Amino acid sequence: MSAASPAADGAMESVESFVARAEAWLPDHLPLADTTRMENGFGSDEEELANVARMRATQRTLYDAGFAGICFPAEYGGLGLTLAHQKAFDEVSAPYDMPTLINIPTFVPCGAVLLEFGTEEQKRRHIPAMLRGEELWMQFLSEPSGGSDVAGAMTTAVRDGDEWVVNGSKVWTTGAWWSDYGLCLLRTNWEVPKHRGLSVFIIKIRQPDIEVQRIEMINGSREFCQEFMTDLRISDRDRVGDVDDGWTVGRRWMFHERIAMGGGSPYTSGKPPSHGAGATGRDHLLELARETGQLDDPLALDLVGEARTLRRAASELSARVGEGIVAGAMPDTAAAIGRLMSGVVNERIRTIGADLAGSSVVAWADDDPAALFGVEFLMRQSGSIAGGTLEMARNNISERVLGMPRERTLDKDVPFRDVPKGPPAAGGETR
């Protein structure tokens, strides 16, 4: 628990009072949220490493003053506090220069998934270090012959008395190269099923039997990295669950990465304001129709309102489906409703900048006001992919929402050695 607290004296704080405690501490020890700034992954590394370091800083100031993990358990460091606390923070905090890079994955998925199935020695040791800003974790999940069908993972780990000794590589894991810890997914059994061979470890990122690599994409971000293990030790004292049964914490993994991309999670705190890189924000449309003569033309006002009911929309659909989850009215499954929205809704939404931007989003002066669209309608397919892809969203609402029958799998019930396979990841043998 934070010390400054008031719930230290057993009583919950009401929803009022914390607020009214927030509104009177953010004025004078948070600045105003800066949207000019570039986010991770565009600015030089110095930049970048200054604005986690800043990150780092202000989380521990929001948790000295008892504002940090709201909805995490008093025993683990958080507040204990309800999702309606969160969500009034999330309003009066709103304006100022919160740690939003925090929030995804390190409070989620990856603390969450500490909560439900991390050792009590696990919880105590990391849990806290997350939430005074000490810890920065990533999610070593995707492999690169595995696409979407995280099951599938190749990068094995093997029993050595008390440890593991992992082989193999993960990818599109963002931000590795200043991070602290991954959680990992690994095939700990071959002669099963795929999904009956997996186990989840913690993974300390900075040492020497891991390769981390940067990866530049399309729009000249480098925040996306591959990272390589070669006879990588881990302790059993760092297995998250039980030994092949890591599709059980995978599940629950995925259940809270998509609730959290939806904006239901009772584990993020703040929001994130637009940058100078999320060219297509609110404002960034309206100062754009502006900029270039356009706020007397109907069919460019109709973009923007379109934008906007499609950003509102998107938010009111995730609050109602967290919501009814936590409350039980809903599947944990339906976090695949606010996932599958928020990835349509971004795709659309850059396209939307890239109408209003016309011809220049194909060659712009460096003072043309469209300048970014251009990069950002090249990677308007991103949010339908990160996460898991829409069409994987979709599988997940008809099968497990509303009842329809599976897909078919050819590979069920087959030991996972004799499923055909494409090569094996670079850099490491994956058997």
The other form holds:
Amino acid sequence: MSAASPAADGAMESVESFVARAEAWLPDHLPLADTTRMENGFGSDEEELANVARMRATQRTLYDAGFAGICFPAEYGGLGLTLAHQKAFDEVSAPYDMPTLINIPTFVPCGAVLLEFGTEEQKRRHIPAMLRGEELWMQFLSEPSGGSDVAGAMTTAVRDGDEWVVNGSKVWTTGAWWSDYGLCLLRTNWEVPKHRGLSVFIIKIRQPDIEVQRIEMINGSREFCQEFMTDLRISDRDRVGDVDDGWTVGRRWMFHERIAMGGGSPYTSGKPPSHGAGATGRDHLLELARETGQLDDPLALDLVGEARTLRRAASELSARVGEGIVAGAMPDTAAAIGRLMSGVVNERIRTIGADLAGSSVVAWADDDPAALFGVEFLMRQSGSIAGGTLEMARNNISERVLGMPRERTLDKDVPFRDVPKGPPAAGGETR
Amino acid sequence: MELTLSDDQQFFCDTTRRFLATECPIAQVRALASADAGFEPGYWRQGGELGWTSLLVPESAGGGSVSGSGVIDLTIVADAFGRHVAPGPLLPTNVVAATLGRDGSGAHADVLAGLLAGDTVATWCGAEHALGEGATRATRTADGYRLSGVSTPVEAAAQSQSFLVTARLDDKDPAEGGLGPLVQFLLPAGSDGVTVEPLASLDVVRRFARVEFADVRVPASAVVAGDAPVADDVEQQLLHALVIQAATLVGAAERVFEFTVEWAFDRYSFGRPLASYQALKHRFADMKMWLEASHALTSALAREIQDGAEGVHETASVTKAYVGHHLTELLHDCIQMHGGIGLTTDHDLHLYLRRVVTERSSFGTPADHRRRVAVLAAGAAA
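Switch from the form predicted alone to the form predicted in complex with the partner chain and give that structure.
Following is the full complex, with the preceding chain placed first.
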């Protein structure tokens, strides 16, 4: 502990003191962020693994210096400070190469879910390891047939004494090939309606009974993985929450994910580069317009100004929603508002990028300032699907914030075994 | 508006809203539509007593705020004005009062006192200069200035006793390339050479006019000299105008959103409430997002103006661009949700739409401000 808290008498360190310590410490211990990388940068597997290793090491450095887990409780290795400390730290650390990839999903939602539902043993085993960068976690949530119907999970765990036997597949797991643990939602009961037959487990990823396959995305990224679990045995000690009550855990899990994607979670630390544009970060679109000589074109100025406007609006909105939820002035479900905003803003900004780049989206030289804006445009919908689609966010807002009637479904109060899983076969049978 | 208000601010908010609901319900707004001034002097005087024109003026000059953050307090009033489509020259009077309050000379103390009491009204001619487009010119004379040009549209010009006029001095040698600095005058209404020509306008209770200055002789005593250079004063005036507009837009849109959500629950089609249709629920979700983002930006802007934050000009234009565009979309969407009735003057919606479009399109459209955002950013990054 090279920079122990001066508040050794038990009183909480002030935000000012904490920030002053961080400001003094950061320049000597963290490099500045490489802002020349595009958002969602990707490279070779070797580069990716080197990046992950560096991220773990940086997290450890932060931990040793007393800057990790700002809002995590002290008994699990955190600092037990407030959202104000975290936000202030985010500001001063913004120019530095922070390991923000660990924020989501390791700290949120996985760490946040363990804090709320984990056993004492689970918390002591995993949360300090997360904060030290030793355990990187992923979400084993989506399934190939599931889409947004997360509670329709069909990957099954069957109890066998003190163990469970898991069979099935999870998908869209970012970086499962270099991660350590998955928080996994599994079907433990087919005889009850879908929400009442789920349980949540901790799964160690790198082991023989899990096969991790990588998926190539439109932008060439091979971040996403699909995991096939065959007769995988896990201990009941790795169950999070009660048997068949996984949806209680799952709802909070998705709440934490939404609020983190909107930028309002207390458990994240440091700002990811895409949120940095503005006061301290780079504005790629402004630079593109400048480098391509468009700054005297009123239409280009309109587009650059629109993108900055939307980014700022998204950032102020997420701050408002985060504060509103913490203060009890907004329901937890308001997190969906920030999630929706980040999706629509990303879509629009990538369209603006394509328009400013002009025909360079079609073909480009390596040193073309517009290189990769076309690829980014192809990936435009990524932020509107990942983490729950914008349509689900809109349902959440209309139904759970505004209180409008739920959509009619055919799976309510029906044992999950009897819920239609596909179009009816000829003759009208549903299964 | 801020998510949480102090007790004093909450009381002020409640008082303002209650006063407007009692003194100026929507039926009264409709009745005032055909009245010349659009508001009653007695109503404005009561507003003065409630503090509507004092919030941006320091106590030393006779003003005072509720919380110590006058800009934030003023957004509470502007928000209430939006919610009630209230009449009265809130924006121009506050812009002028703030300017006179900053002018430490005390030369215009009597005018300021009248504005603070709500006895008189003043307006702001020359907003164009704040956006770099002003064409009003002033020339120095032996005992003052001569003023020529046009300012339009000017709110409440025909109802005002004083005009705060911005002009550009043309005393700089053209050979040196360009015009002189900005200057501001406080002119009494009815000065020789000033013509006020009423215009038709969208808002039912706000009156606008074209004001022409034809060789107006202005005494040197009319100059408004703030401590800061006039250009900074003009920027400050624009900031105040933009934050009042943003808060008004938010108040109006929030009220419309509230009664449109109620309507969606009450109105049945095909045996179901409108609120049960996913196609419509998703549009309501978007509207809620625009509304909360607009609240967030407006609060951020009010705080930054109050604190004199660096970057406040970009925040102001970001706010006007976002709030002006998206809350106008919200109003049009709410009309869509109402169907045919929303297009009639029988429904109150049009009163709100008129207010919202008035705020959207004056002191710079969303497109103007998006370009301004880019220009400010390009300048800052260069």
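Throughout, rigid core stands for the largest set of C-alpha atoms superposing within 1.5 Å between the two forms. This is a predicted model, so every value here is computed, not measured. Numbering follows the first chain given and starts at 1.
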Asp367 C-alpha moves between the two forms by 2 Å or more, core aligned:
yes
